[in-house]
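In structure tokens, one chain follows: the form predicted alone.
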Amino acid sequence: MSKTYNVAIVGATGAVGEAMLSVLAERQFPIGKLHLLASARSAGEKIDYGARKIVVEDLAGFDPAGVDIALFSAGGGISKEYAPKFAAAGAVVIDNSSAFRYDDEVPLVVSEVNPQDLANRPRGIVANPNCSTMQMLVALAPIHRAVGIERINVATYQSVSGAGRSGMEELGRQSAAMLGFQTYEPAKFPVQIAFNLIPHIDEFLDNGYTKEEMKMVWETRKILGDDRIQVNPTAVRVPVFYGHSEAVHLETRQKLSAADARVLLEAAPGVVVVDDRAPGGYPTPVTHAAGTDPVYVGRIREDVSHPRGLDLWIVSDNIRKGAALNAVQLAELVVKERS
């Protein structure tokens, strides 16, 4: 009989928690006991997992003893309070918040990019990167390994699901109201999101960038292990439900042709190249990313303004690969360690 692992999902009733459940089932993760944890107001709800109905438990009163792997997706405050308790009880914690990403004793891991870093986790905690950083580095890591990346200019076009269920509800209701010639005042977002673009995600910092943008700077360097990489991001919220898109301009340390970059990307794990120079021959959030696992790359071309420049268009489902899938892939690496 194959070994099973007791798994807890903290934040099980949220959008990412639900996706984690789906991915665990799809990938036939070897679960023994499965604990679904959330706040007291969600305790007692029943959630389907395969043929089973599992009752949601109150996180505050839960004893983590006996949990082998805990997947956290309930916000930084919850992670800071409870993740160390789960780790102290013997669980490997895989945290989807930003609470531990910049802790030197917590590895920040993308399964296809730096899986070797997962083994060094003295605190018993592994951090999942920001969704935008993650999809970008799945595509850029093979290029960096081949010729080195000197600078990244990136503009992100991030779907409302990145702001949680309330972000999706606001887009849906606001769009419906406007199509009915009614008004719907913004609540989740600072201005109207329906039929609009908002060049602002997370808090503004003293340097004029937002925290979301600076996450891409800090996390890229940590994951690739190279503090020399310069990253210049602009993060934009767009009226799309699922799937983040990124326009990426690279300046490499050695010249790499578009054709050679395409070969590297076609061989890269987790990447699907969609790069036909014809109408529709490129990935979009709706036609490719939403509900799927890969990171899609298209519009691969050499930059006409820089001798070592490359341009890419990168699209992925931010809830799946950007959060749930990578967390489960890290859990699979933990299982592989113990097998």
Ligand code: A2P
Given for the second form:
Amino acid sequence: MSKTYNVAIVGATGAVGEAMLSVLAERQFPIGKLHLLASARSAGEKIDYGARKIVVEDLAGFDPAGVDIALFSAGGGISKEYAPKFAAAGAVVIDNSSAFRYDDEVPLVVSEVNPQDLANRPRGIVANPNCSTMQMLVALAPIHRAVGIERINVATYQSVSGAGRSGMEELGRQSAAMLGFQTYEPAKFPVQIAFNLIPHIDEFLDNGYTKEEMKMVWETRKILGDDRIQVNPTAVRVPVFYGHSEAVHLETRQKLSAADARVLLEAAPGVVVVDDRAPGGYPTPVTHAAGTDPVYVGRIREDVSHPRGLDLWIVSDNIRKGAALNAVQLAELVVKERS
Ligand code: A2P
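Now that we've seen the form predicted alone, could you pull up the form predicted in complex with ligand A2P?
What follows is the whole complex; the chain from before opens it.
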């Protein structure tokens, strides 16, 4: 019989946890024992995994001994408290929160970009990047390797699922209420999200950027292993359920034509180019990304305002490639190491 791995999902009842479970099943991950962990509120609920019915367990009372791989997506506070305990008990922790991303002893890995970094994990923890950084770098890493990227200007259009299940509920309920001429007070988001845009994700920092924006600066440099890259993001929450989009403006070190960029992107692992310069000939969250794996790139063109400028439109499912899929791909790299 082929080797199996005991897997725990921490935050299994959340938007990302649920997707982790689907992706593990779709990719036929060699699971032995499967532990679904959440808060005491969800303990006792049953979740289907193929033919199995798995009872959700309370993380607080769970003994991690015997877990080989733990996928965490229950927020930074939970990761800070429990990930080291799981690692000490012998599990490889793949953490979707930002708790350890900037720790020098924790690799930050996009499976298509820097899989080699996964092996060096003295704390037993591997960090899964932020969703916006993830999809951007799947597309930009091949360009950076070919001609060098000097500067990235990026505006994101981020779906509400990035804020978890309660974010989706707020958009749904608020939209329905407003269409019925009712009011629905914002709770999850700082202001109304239905039929609106919010240029504010995560907390404000002293430099005027938000933490979500600075994650893209810090994580890009760490993943590409190049501190010279300048990144200037504006992160915006939009009333879309699944799929983040990004308008990316690059300044490369050497000139790269749009035609050569297209050739590089068409050969890039994890990327699908959708760029027909006709109505509908570009990716959108609804028509392409939601529920699928690739990072889609369209609107590839040379920047009329800069001699080494290139513009791209990058769209991907933030819950899948931006979180659950990459986490499972990292778990697959762990399996590969051990086989
Ligand atoms: P629960 O459903 O029991 O609250 P989302 O990002 O979609 O909001 O999901 C967050 C995930 O993190 C859920 O699975 C949630 O479980 C879990 N979670 C939140 N707080 C805790 C906690 N204190 N202990 C364990 N899991 C938690």
